[in-house]
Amino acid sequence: MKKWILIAAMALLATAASAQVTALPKPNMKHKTLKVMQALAERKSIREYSPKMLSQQDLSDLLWAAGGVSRPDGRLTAPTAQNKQEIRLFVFTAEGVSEYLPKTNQLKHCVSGDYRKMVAANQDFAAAAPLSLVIVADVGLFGDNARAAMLGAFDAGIVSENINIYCAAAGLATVTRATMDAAGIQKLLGLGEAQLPLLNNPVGYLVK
C-alpha cells in the first residue's frame, strides 16, 4: 500500500512540475517583417497598446528576437560580455509571471497573479500593456568588481533593443523603461542582490 502511495505522490509531483513550463511555438523564421533600415526608421517609443494579448507564435518570435538561442554553439542574438549569458528575461502578464528559458525556448512559470502595476511603478500606462518584459541581470557572474553592473547594463541594454527593433519590424508597440519596483520585483522572483531588474519593456499590438 505504501509503495502504491509513493508512487502516486511521485507521479503528481511530476505532473506538477511538467505544468510549470510551457513550451513555445519555434520562431517563425520566415516572419514577414519590415528590413532591418526600415525598423530602425520605425524604431519610436509607443505608450499606448492594445489589451489584446500576444499570440503565442507573437510571442516567440519576440523572446526569440530578444535574447533567444541563435547558433547551434548555445549563443544568443543579443551578446554579452565574456559570453556570460547573464540576462534574465521575465514575461509579466495578467495571469502571473513567466521567465524565458532560451536554451529550450519554453517559458517557466515563476508566480500566479497580475504584478503588471509593479513593473508600471507610477506610470500607469504601462501597466495597460497586456505583458512587460522585464529584463534581469546576473551581474555575479562577472565576479565581485567595480565593471559588473555596468556590463550587466551595456547587456540588458543591447536586448531591450532587441524587442524595439523587432517591436517595429513586427508592427507592435513598446518603449524601453526603466522605472519600477526593483525591489519589490526581485523579492516577488525571489532574486538574490547581484540579480538586477535593469530595464523593462511593456509591449502590445498597436492601437488602431
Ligand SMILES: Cc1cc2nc3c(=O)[nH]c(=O)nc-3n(C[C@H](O)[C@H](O)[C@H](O)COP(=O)(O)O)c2cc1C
The other form holds:
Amino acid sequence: MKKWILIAAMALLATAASAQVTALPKPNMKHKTLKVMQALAERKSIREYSPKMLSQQDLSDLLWAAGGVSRPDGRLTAPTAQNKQEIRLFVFTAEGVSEYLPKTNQLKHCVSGDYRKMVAANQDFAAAAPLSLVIVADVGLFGDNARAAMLGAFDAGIVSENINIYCAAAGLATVTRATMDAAGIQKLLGLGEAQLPLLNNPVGYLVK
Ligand SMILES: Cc1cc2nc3c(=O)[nH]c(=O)nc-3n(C[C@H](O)[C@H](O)[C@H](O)COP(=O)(O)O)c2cc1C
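How about the form predicted in complex with this ligand, since we already have the form predicted alone?
The next block holds the full complex; its first chain is the one shown before.
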C-alpha cells in the first residue's frame, strides 16, 4: 500500500513539474525578414510599443535569435566566451516571468505576476512593452577568473544585439537597456550574487 502511495505522489509531483514548463513552437527558419544589410540599416532604439502580446511563434523566433541552439553540438546563435553558455534569458510579461530553455525550446514558469515595472525602473516606456527579455550572465560559470564579470558583460551585449538585429529584420520594436532594478530581479528570481541581470530588451510590435 505504502509503495502505491509513494508512486502516486511521485506521479503527482512529475505532473506539477511538467505543468511549469511549456513548449514553444519550433523557430520558423522561413520567417520572412529583412536581409542582414537592410536589418543593420534599420536597427534603431525604439521606445514605443504596441501593447499587443507577441504570438507564440514570434516569441519563439525572437528567443531563438537571441540565444537558441543553432547547431547539433548544442552551440548557440550568440557566441559566449569559452563557450560557457552562461547567459540566461528571462521573459517578463503581464502574466509572470519565465525562463527560456534553449536546449528544449521551452519556457519554464518562474513567478506569476506583472513585474515589468521592476525591469522598467525609472523608464515608464519599458513597462508598457508587452514583454521584456532580461539578460542574466551566470558569471560563476567562469570559475576563478578575474575577468568573469567582463566576459559576462560581453556575452550579454552580444545577445542584446542579436535581439536588436532580429527585431529590425522582423519589424519589431526594441531597445537595449542597462537600466533596471537588478537587485530586485535577483531576489525575485532567486538568483545568486554571481548571476547578474546586466541588460534587458523590451520588445513589442511596432506602433503604426
Ligand atoms: C549598454 C547599453 C545600455 C543602454 N541602456 C539604456 C537604457 O537604460 N535606457 C534607454 O532608454 N536606452 C539605453 N540604451 C540605448 C542607447 O541610448 C542608444 O543605443 C543610443 O542612444 C543610440 O541610439 P540608437 O540605438 O538608436 O543607435 C543603452 C544602449 C547600450 C548599448
